[in-house]
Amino acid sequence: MSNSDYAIKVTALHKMFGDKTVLDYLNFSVPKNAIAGFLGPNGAGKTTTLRMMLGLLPTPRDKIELLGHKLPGDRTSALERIGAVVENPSFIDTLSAYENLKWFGSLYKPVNYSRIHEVIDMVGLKEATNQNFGTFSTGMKQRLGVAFSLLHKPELLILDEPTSGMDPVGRVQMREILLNIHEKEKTSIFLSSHLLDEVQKLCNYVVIINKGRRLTEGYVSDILSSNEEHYEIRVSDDSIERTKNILEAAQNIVKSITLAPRGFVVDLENDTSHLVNEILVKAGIKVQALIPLEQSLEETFMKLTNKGSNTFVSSTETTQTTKEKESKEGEK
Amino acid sequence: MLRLWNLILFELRKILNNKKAFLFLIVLNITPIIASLALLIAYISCKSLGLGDFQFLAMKRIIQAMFTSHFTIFGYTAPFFLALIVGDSFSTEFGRGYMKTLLLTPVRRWQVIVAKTSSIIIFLLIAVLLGGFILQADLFIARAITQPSGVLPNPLQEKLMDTSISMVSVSSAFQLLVITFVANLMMIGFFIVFSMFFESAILMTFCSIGSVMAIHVFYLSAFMLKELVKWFGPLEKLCFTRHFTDLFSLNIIQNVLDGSVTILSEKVLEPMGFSLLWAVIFYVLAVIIFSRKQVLH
């Protein structure tokens, strides 16, 4: 893939606060188009990268690339293309939505006035066009930011847990709100977010980092599909025993085996569920069910992180080390 | 070039929302509206007298003292009011979070300094004007209120008495506006550099007219300390504060008002100079400090 492909270029990013590594030679990259999630637990150094790609946080030289234009040399470049909202979102409080709005958004280019009332109507905010900033909820107040973020029509939207502190309904809104700009306006998204379920049914590109580093990227598809499915067996209760010592012998296709409530829940080789079924019935066992679980980004995330930074999973990751060590290696 | 215009009108606006804008201008214009009560006073106890041409020379004297006494008010007081605008253009924006998104538009950090600080000298010589405009309001109404009295000829008149309606001359008024610009500069300079270090406007405040007045006391002692202490001398040239007392002394204010000096006179021209060097020192501090500082709210 040619830089002019990538949404957002990091490499051997590195950041510390006093003695405390907060970013470790990070490497990560968005292509064009896509919704991106940018995944990692809380420390991880999620916001700092943001913070340092919007030039928030002084950004050493380039290390980053947005939409091709390198930090911090073409910083308002790239700003002038990209939307963003950096945690909460504060204007002033003494203007209404319309006014923060017209004079925040004057900053990039002459206001289009009709514009300013497309992004409030986009965002649901129609009623409180006119309503102080000052007297909005969190919820509204978020709102608020991704409508100045889309006021410019950029190319790339950078958003920072852009649902934090909104009910529900909010949430399920704003990932449509989302949706329908990604579709509408061909605009790229790079979203940080700690709402596992919320990227997996928004995102279709996720970058996972931990302690500074990387642990995974690449389209969810990719990083959920592996050499392992994922079966719930339901069997009646006095066969629990039996069916727990066959499945324990099959060793050569059951790789895990996990108590759940009326059965078990196992991790199997790709293509083998029929086999076990053949196996159980064989051996007498009346099989009630055999429903295939999707594997959820959660687990992935949980797994990679509780793993710890060292660790890589996927085959890209063999690079990513290489990369990595080598990037250091220049840095040193 | 259209960005840093609306950035300075959007700052300029910012200021004038702010409900502290009017009551600075209030309490920074409060010489000019006491003026106005002191000339009702002068009217109504000259009216025994019965010519008008007394009365209105009274008023204007009146008037013209106040005006200088304004302007040396206003010179010491609005550092005070300085701190806590610049403090509130960038302490309490970076407290509140709106520097972070105003950092989001692709705006250099340059520009901010810039646009915060012409809409701060907008904000300041909108003050001085309006007192201005007030004292001279006041004349007029003292003209319009006390008629000639016909008693002497007119050319006899005029040449015994002021009778002009002008309370300064334009070029008095422009000068005083020049020495205003460049004094304030210097001190929205200092204030900003200050205001690089803290989150609310008041604690800046504080620290601020804290070292300007620590800074100031040690120049006023330091003429009789640098004689038992060598060091005293060099660190004495180096308040700056010295240069902004000079600038707005009533001495000086009253040579530029009755013409016998002008800005390009050594006595103006050196303070003036001197203030415009610190006022460089201190802007470019600030955007060096500024470039590097971390927006974390």
The other form holds:
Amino acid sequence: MSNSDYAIKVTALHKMFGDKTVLDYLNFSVPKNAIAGFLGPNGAGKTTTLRMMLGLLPTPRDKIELLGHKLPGDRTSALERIGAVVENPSFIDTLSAYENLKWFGSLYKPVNYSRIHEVIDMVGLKEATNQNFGTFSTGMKQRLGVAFSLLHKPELLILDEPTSGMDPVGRVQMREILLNIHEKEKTSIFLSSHLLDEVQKLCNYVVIINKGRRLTEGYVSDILSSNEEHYEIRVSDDSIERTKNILEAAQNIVKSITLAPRGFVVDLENDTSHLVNEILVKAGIKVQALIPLEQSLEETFMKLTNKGSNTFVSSTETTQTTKEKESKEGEK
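Having gone through the form predicted in complex with the partner chain, I am curious about the other one (the form predicted on its own); can you provide its structure?
The text that comes after this line covers the one chain and nothing more.
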């Protein structure tokens, strides 16, 4: 692709805080019209990268390009075409959602008042149009921040942990909001997150970094494709041990075996599930189910980093505020 096909292009981006290297000549690019997830553990350099993109930290010359504009020289032109929410959205507590967007939106350039109502409706806050910001829940505050970032119809939306502090219902609502924005506004979206299963449901492109370096990037479908297939094999409790022995003996097609509540999860060579089923049946094992499983981003990340620790969290788990965790890791 030519440079004009990229929403974001980062080249050899280097950043140190004191004697600590936060970004180690980081390279990645994001195509236009993508919903892209920016993934990495605490301290990987995600927030630092986003801050440099937006000019909130000093940016080396020509290392970041946004919508074809090179930073820092063409920063103003770039920011005129970008909407962003970095850190927790902060508005005036005693003003309503509408009043906050009218006030802060007009500080940048004249704001179309009908557009205020449009973006409020777009993020699902129509019923709270006249409600004071100080009474908003965490999820409502995040959504108003997204509404503000949309006021001037940006071509690129940059979001830092947009579901931070939300419960599962709030995360689902935010996912639907972003999908709707992408479809209706034709906006490219670049968001950082720790919730890999949420990213997998939302994003079609991902950039994964660790220790300030890129591990991989690309379309989710390409990254998750491999020469392996993943299956859950369900058998009766009294045949667990025999099944395990048979699977271990089929090393030419069974690449890994993990005990599961009702049997095993196995990684197989492509197009060999029928052979595994045949081997088990011939050995007298009653196979109750052979269920294909989709590879997950979390599994891919663990393989890339060769770590067994719980670097990321599932969206069904309770999470700490991302900013608290990243400050502890010294990312900012």
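In this text, the rigid core denotes the largest set of C-alpha atoms whose superposition between the two forms falls within 1.5 Å. Everything numeric in this text was worked out from a predicted model, so none of it was measured. Numbering follows the first chain given and starts at 1.
- Positional change of E99 between these two forms reaches 2 Å or more at the C-alpha, relative to the superposed core.
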